[in-house]
Structures are given as structure tokens and as C-alpha cells.
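As a starting point, one isolated chain is supplied in C-alpha cells, in the form predicted on its own.
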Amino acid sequence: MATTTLPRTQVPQLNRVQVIGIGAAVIGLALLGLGFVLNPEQFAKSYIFGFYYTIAFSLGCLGFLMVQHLTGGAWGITARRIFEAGAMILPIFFLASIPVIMVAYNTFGFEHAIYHWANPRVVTPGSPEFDPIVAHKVPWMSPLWFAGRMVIYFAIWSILAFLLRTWSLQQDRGADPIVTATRMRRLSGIGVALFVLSVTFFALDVGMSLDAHWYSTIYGAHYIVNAGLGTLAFTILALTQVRQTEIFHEHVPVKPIHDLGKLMLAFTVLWTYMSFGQYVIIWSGDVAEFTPWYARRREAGWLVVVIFLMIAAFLMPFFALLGRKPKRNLNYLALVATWIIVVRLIDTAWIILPEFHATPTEALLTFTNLAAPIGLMGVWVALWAFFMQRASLLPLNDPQMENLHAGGHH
């Protein structure tokens, strides 16, 4: 196994790529800020759900880099990199959450709270407005408990985030890979809990709580999935970037591609499945508290998206990505992937704005809902890109390498 000091990356594509993701989040982010000036209300709602979308690729990122550093595998050792890059956002990102926050504390004033159990009158008894079951819910679900659960939340990714790349780094500088690979093994054995329990409670508090009275326990593991499966499609578009490498034509073969293209496979199921099995649940359960939140979901055009979605999100990707030579061919998964990841926006916009918009139309033709998506996923981009930038593009040091060079190149 070599131990030498490995070079920071130097790909052209990478530079490109971190240029239109600074263009991006420059006519993103200019658009939202309009948008505030112009209404205050729907900037806020519009960045709750730009938020919400684009923090799910961080913490996709994260998760699969523990999962490959518990698992190994050719895919795993082939996207770290990846994976890393975009781990290593989730620090900065925690600004990004304070207009979160800021909303939680109805700081900008808005005569109705946009979380609806941030309003005192809500939750005090003998308030004209006073709604028990809320109530029932407090103090987790109060401004307070929200922001030091944000802090929690993102010191944890943050504190696993920069272990795993800073031990990984060491061994690109000639760390004992046997050890660092360990250290990275074992704290990502205690992080997959933390993580799985930090983002299903982070995706209860920012997107199901928007509906103070609704829950449903898939809730978070369907938002879970949904990281998952953005991640994987973003993970293929990287690759089209870096393929053309001198360290990629070198060191990997087409196993790693075929294998992200069968785990993409595994979550557009998985992604059916949790979405259809929450759907039967609670609708045949018929409770009054829950229903509500689908009946929303059907009515006034959004019955179109859940077929859309149907069509869209499950049948095309399930079809596309069944045969195997497909699935090893890169730039056919880039098309595929692509879609996905349009396909995502599109039912995070299902999950989260009919809580703020009676129909699809109205919310597609107000403006900040897609800039707030385009300028947060601009920043990240931009931000993945550096980091990409700042390494080699594989972990050429790390024991694992030979579970790459394993696979052949056919």
C-alpha cells in the first residue's frame, strides 16, 4: 500500500462547475432578496422550502460516507470524495439556517406565524386563539427548543463531517492508513445512529411541524430516502466531471458506476414504497388530525402533481435504470440522474407548499419559489466544488483502494 503524500486536485470541469454555481446562487439570491423586499411572508416561506431541499445533499452526503466507511465496496471508495465535499458544507450551512430560526421567532413580525406553534396566543390557555392539542406539544415544540435543536443538529454533522475529512486527509499526507481507517470505521458506527436519529428529528422540525397538528413516524425516514436518492444522482453527475482523469482511468473501473447505479435503483423503490406505505396508512386509519394533511394534497390541481409523481418519480427512473447495461454507462445514468434530481424539487414542492399555496399554479408562478432553491443550490455547488479541489480525487493511501482495484476494468 503506498503511503506518499498525494496532490490537491486540479480538474478544469471542477473549476467550471464552481462558476455556474456561483452564478446560480448570484441570480438566485438576488431574486429572494427582491423577493423580501416585496413580500417579507413568502420570502420566508419560499426559503423554508429552498432550505429544506437543498440541506437534503449535505446530509445525503454524509450519510453515505459512513455507510461506505462501515461497508467498504468499489462505489463507496470511488464517491468518498464526493461524499466528503459535500459532508464538509454542512458547517457553513448552519448559517444558513438562521432565517430558519428567524422565522421560528417570527422575527420579521408576520401578523400570522408561519410555524404555527411559535404564536404565544396559540398555545396560552384562555387566548381567544388557544389550540390544546399545540399546546400539548410544548415546550418541544416552542422558538427556544427549535434553535438549540438546530445547534445540536448541525454540531453533530459538523463534528463528524470534519473528523472523517480531516482522517482522511491524514492519510493522503502518509498517516498510517490501517489506523486512520479504523478511526474513521469506528466513528462512523456511533455517527450512522446520531445521524439517522439527528435528521429524522431536523426533517419533523423544519417541514412536518409546518402543520403543527399532523405527524406521521415515516415522516423523517422518508426524508431520509429522499437525501439518499438526490445524493446518488448528484453523486453520477460528479463523476461525469472527474471521469476523464488521469487517477480515474487509472484506478477505476466500471463495477463502482454499475454499482451507484443499482443503489439508485434501490432508492427510487425505496422511495415508492415509504411514500405509498405513509399514503395507505394514514388514509385508511381515517383519523381526523391526519387526513387533512393529504386531502390537501389532492385537491385544487396537487392531484395532478401526485400523478405526475407517480409517472415520474417511480415508474420512469424504475424502467430506465432495470437493465444492467444501462447501468454502466455513465453518461446514460447523467440523463437519468438529472431527472431525479428534478424530480426531487418537485416532491419536496408536494411535501412543502401546499401548506402555503391552495394550488400548484400559484405556487410555481410565485417567483421565490424557485429562487430559493436555485440560489441555496448554487451556494452548495459552488462550495462542493472547492472542497473537490482541495484533495485528491481518490484516497489512493486508504486500505479500501483495493476493493477498487478488485473490480476489473470490464
The other form holds:
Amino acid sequence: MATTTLPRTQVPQLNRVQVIGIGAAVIGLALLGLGFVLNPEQFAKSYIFGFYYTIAFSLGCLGFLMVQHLTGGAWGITARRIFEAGAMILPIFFLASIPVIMVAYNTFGFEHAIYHWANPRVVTPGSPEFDPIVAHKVPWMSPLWFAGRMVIYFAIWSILAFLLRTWSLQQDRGADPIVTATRMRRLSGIGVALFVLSVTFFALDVGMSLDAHWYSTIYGAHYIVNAGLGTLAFTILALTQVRQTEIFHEHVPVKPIHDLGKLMLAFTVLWTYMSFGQYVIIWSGDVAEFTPWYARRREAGWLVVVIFLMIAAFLMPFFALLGRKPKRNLNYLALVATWIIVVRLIDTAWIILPEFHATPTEALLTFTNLAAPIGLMGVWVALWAFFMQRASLLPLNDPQMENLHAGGHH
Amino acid sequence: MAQAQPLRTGPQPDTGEMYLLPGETYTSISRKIGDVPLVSPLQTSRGWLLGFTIAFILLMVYFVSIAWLFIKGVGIWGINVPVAWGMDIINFVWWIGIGHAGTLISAILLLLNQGWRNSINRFAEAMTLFAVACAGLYPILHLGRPWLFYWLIPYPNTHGMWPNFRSALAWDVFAISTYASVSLVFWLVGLLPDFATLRDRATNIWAKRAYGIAALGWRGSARHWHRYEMASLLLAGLSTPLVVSVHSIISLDFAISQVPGWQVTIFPPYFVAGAVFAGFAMVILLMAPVRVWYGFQNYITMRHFDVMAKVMLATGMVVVYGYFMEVWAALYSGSRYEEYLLFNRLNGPSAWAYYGLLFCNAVAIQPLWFRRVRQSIPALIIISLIVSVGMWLERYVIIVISLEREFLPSSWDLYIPTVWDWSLYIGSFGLFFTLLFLFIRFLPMINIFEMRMFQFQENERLHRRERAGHGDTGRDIVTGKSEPGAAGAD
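Rather than the form predicted on its own that you just supplied, could I have the structure of the form predicted together with the partner chain?
To see the whole picture, the full complex is given below, headed by that same chain.
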């Protein structure tokens, strides 16, 4: 790596962030380890939740990285390195998926497999627990094929992340900027299509199939939007950490920040739109095949979470981001972004945890449910900071840099 | 703002990299665009007369079809039980979808600072209004007693009757009427400065008076402009959620039911994407000839077509994603009705429509990945035509194939459109094109003042780049965006 040759003015100083990340990772993973010793089954459930939440940030980074290669724009060039660093975590996070694959194989030998379809008694005809609907899904939902798909997803994501990062760094080191930019744009075109398909199936596999009966065609798209929203919020927070870097002062006007604020507003609305759309369709149809999923998420106190999400995930950020002035103030945006990241966790909890816990209080009192996301996010942030410090904060040779200068300082 | 001089003069080949070809001045823009509606009636071009006549004849077909419908009732159509929604609703969804591209261009791209929208915005917005007019009439005609359509509006009445507020069909009424009125106001507000330009340029006293009245006393003062900009932004902000809500609610017309193939949670975003997809196909189909007839190649360039083709490809891929998820759901669900629906689409009596849709919307758009195809007008016209057919087939598949064979085999029946179904559909083109030809003849098709502003901004850009020492490298001078946008649509 060419860390030493990079001038200090270009590299963000993220030691503090890295230390915080490592701290959170140590505490979170230690608690998670304790959870494993005390109650392996609960550990596995919490781990799936934490993994599903954390990896969304990397997926969002990879998605936006490709989108900004395709659309251009000041926001994209400003956040490109943040996205690259987040996406580069994906190859490493394959390791984090191994416990999930082990859960699918029921390696720990739980009596009731967490993934219902992984229980041989459920899918074997003649067994008293036999469930024909789950059995119908077996060719697709089987531990082996689940693991195989996981490898495929991570292979796709890793190759995309790796190539985009490598070419981008080559561009920094003096490769023809037009040629490298074109190459990255072309890969991103195909990449977005592959990304959408693979992330959709990832969400269906890891998240949706926890309820082996239920299905919803918008589930994958909803997860992609969730990931996008969380990533935008993280990007805002990341900008507050790198803004001391000299080249940031030199090149970045307020416009890209304003644009990221607008995108965050758009994704907040998109999240609401998809969440409400799915609900209203299932509520109106009122078919026994689809309603149980929502019934579980409305009963025994979970309704409180629903009302909280309506206010906290839609109304609050929506009005907070509606005005023009607030979106041009990074400190204010960072406040909203922190809120969004916390609410993402609660939303993910509402999507995943009712499969494991009858009441939200029970879910909250289970310490591994907090330890898993904190520990994994700690690892994630530390890795992100590591990759951020390996490259210049802005891809200075990219033709898109012109967009930053054309916007002017307002 | 000083009169900007073109940096380079003389004709320039359209290499597909510029949104505004060089060689234009403020005056040339006002003249080229503004003089089209100001031509004296006796000098109206023959091409226009021919086109208008054909459109007008089709409009008469439309009126005859409606008159016969009013006399005989909906029994003249091919609808039956179980297929109670037929071509009327297919055409309704098809037309309104086409309208959505106009609002996307006029409102969403304005909010995203995409300067390239300036030259196609007015035309696309007009297309929206006319398409919504065609669409809005279908559900009313389908009512059986269309003259009682006002019963759809909730008002206190002696029958003590209210629409069912839980029904998406009732929401449709509000969504579409709001959408149509906001789009109309947005379009008219955008026309004000241009009406004033026409008023000032008109030599005929009657034209001067007519445009003068329409301009509502526009004098171009700073205060006028300030309010104008404010109103445009607010209306754009209003239109954006409206355009999404209209097609989402239309998708809910289907999705809130229990019919297999209708109760699909991906429907709202998938319908919106499909609408934009079909709409851009129509914009391309209309723009390609009009810009040649009126010599607007400098304003509507290959770069515009390139970007529109990219939007078409992107939204088309979202639609393909929707098809894919539907197939996946049928295979994954374990529900015999879902499985049968897929079987019926692939093997049933209307399977041709499903295969046609897959070809038109999924296969035919793939060449758009290549720049050479995106920059070829003939290729774009062919693909856009195929897409327009494909999106019509999509609604046919959703409506007819699902209804033909619902849950009970004993109530299955085929749907065969009658000559009146077709005449009403063909006639609706008469309404659309009559309005469109009138628009081309009497209003400026391209926003004159926005083009002048765009010209100014582009020149500023050029000057800035040349000052910055990039010099005349040719390759990426005037790459297009007046102000680099946020999430660009391409």
C-alpha cells in the first residue's frame, strides 16, 4: 500500500474513530461471546440480527459507489472514498457470514432450527412435523444451497468492490483519468444490475426466510432502500470526521452536503412509501397467507414499536430535512443522521426480532440483541477507518472533480 | 445579463456530447422557437395541416365510439364476467403511465438541477396533460352511467351515499384530479414569460391581444421573476409526490384485491417505474420527428436522446426486476393459485401476451446498454415503439390473464375485445394528437426563456473552462449539466 507516499494534507486522520470502533468491537464481541456461553440459541438469533443490520452499511456503500459512477454529480465525488472504504469491508465480512451459514446447517444442534426449513423433520414427508409448504421450498431453501448462494453473493460484491477500488487508486497514481473513469462507469452499469439481484436474494435468504411460509415481492427492494438510507446517514457522519483534512477544505463546497441531505430526505420518504405500500396491500387483501407476519409485529406490545417508527423513522426526519437551510449545515445534518442510524436499528429489530421474541420488552432485555450490532458495527467502523486512511480523501485526478468546482462556494 | 456571444460559430456536428449545440444567440432562440406559433394562418405548413386532419378524423372516431357507448351501454365492449375490466382499464393505465414522464422531466429533474430538461420540459409536460385527459375519460366511460360520475366525489347528498374511502378506486379520483390540476397549473405558470415574449413579438393585433391576455400582465420585472421562480419550485415540489402517488394508487387498484397476480407487494414502485419507462418511450417517439420538422436539432440534441434512452433502460430494468420477482414468488410461495397463474401466463390462451411482454420490455431494451444504439434515432424509434406496445401488453397480462382464470374453473371465461374497444382506443389517439397539434401550432414548444438562460449558463461554463486552461480540447467541452445535479436521472 502506498500510505507513506500520500501527503498528510490528503489523508483523513481517523485514529479516534478507529479506536472507538475497536473499543465497541471488543466490548460487543466479548458480551456476545458471553451470550454464546450462556445461551447459544439466543446468541445465534442475535447474531443474525446484528449481521443483517451491519452488512447493510457495506451494501449501501457498494450500491452508492456504483450509482455515483453512473450519475456523476458533486455528492458522488465527495463521498466516493467513503463508499469505497465501506464496500471494501465486504470481502472481509464474508467471515462474519460464516456463523449465519452455521446456523443454517444447525451446527449447534438446536432442537428447533432457527431457519425452519433447515429442520429435516419439517421437510421430510411422513414426519409428524412435516409442513408441505416449507417442504415445497426445499430445493431452494436447503443449507447447502443457502451456503452456496452466500458464497456467490460475497463473490459478486467482493469482485465489484475490489475492482472499483483498485481502478480508483490507479487513477490516483496517474493512470489515464478518462480511461479509468470509463472503465469504472461501465463496470458499474452491469454491477448495479448484479447488485440489486444479489442483495435482494441475500435479504430473502437471511431475513425473510426466518418465517419460512411468508413471502413478499418487495422485501428485497425494501432492504436495499433501508441499506441506502443507513449508508447516507453514515456518510454524513463520516464527513464530519474527515472535514478537518486539508483537501476537504480546499475542494468541497456546501453543495454536495446539501445534495446528500436531499438524498437522505428522498430515502426517508422511499422507506415510508415501501413500508406503507407493503402494509396496505397485505392489510386490504387480508389473506391468511400474508397477514401472520404483520400480526406478529402488531401484537404483544410490538404495536408501540410501529407507532414509534411512524413518528421516528418518517415524521421526525421528514420535517427535520424539509427545509433548505438545515440541509446545508453539516452539524445539523449529523444530528439527524445519528438519529436515523439509531432508528434503522430499531426498524431492523422490528423486522427480524418478532420471529424470536414475543414482546419487544423481551427483545430489549436480551443483552445479546444489543451486543451483536454494537460489536459488529465496531468491527465495521474500525475497518472502514483503516481503508479510509489508505487513500486520498478525494480522487483528485477524476474528471468528475470538475463538478465540485463548478458548484462554487455558497 | 449581457448578450452572450457564441464562442464558436458555424454548424457543428452533433457528436452526442452537448445539450445545446453552439451557434445560438438569445435572439436566434427567441426567433426559432417563438416564430412557430406566430406564423399567419394562411402560411400554416402543409405537413401540420395533414397531421392535424388525420388526428381530427381519429377524434371523430373517438366521439362516435363514445356516442354509441352512451346509447347502448358497456355491453358493446368485450368485457364480461369474470373479465369485467378490459381494454378500457388497460388503456386507462397505459395512457396515464405515458403522462408520468412529463412530470418527471418537468418537476423532478427541476428539483435535481438537471439543466438538460429545459429543452424538452414544455413538450413533455404538454404530453402529460393530453395523456392524462385521454386516461381520465376511460374509468368514467367504464362507469356504465357516466353521466353520474360526480357520485365519485364525496359530497353530502340526499341519498346519504359516500364513496368507500377504503377503496383505492376512490383514491384514484382524488389522485388523478389533483395530478391533472397541479400539472395544468405548473404548465401554465411555465408558459407565462413565453406568452409575454410572443405578445411582444407578434405583429398581428389579434395574436398580440390573445397572447397579451394569456401573459397576465407579465413585464419581466425582478419581482415577477422572483415570484415565478418561487412558484415553479413549489409546484415542482407538489408535483413530485403526486406523480408517484398517482401510479402507486393505480397499482393499488389491483393490489388491494385478492386476485392472483394482483396482490403483489412490489406493485407500487414497479408501476411507477413502468409508467416512466413507457412515458420516455413516448417522449422519444414524439421528439424525434418534431425536432426535425421545426429545425430544433440545436436544442434537442443527441445527448438528450442518449440520456432519455438511459432513463428508459434504467426504468425498464426495474420493470424486469418486477417480472422476475413475480416469477420467483410463484415458484417460492407454494401457493397453487400463484403457481397456476405462472403456468397460465406461460401456457394459457393469452400466453402470446406474456411472451410479447417479455420480448418487448425485457429483451428489446437490452441494446440500449450500447452508446451507439442510444445515439441512433432509427434504433431509438424502433425500440420506443416496441416498448410502447410492451407496456400495453403488460397491462393486458395483468388485467386480462389474471381475470380470465381466477380461483374457480367454473367461472373462467375468455376476453375478446370488440370493434368498439378498438375504436375507442384508436380514437383516443385522435384526442391526444389533436391536442398535441394544436399545442405545436399555437404555443412555443420549447421554453424560450429557459433556453436563453441555459445558453447563458453554458457559455459561462465554456468561458470558465477556457479560463481554467482546459482550452478547446473538443472532447468534454459543454458536457451538459448547467449545474451538476444531485442524483442525476441517467
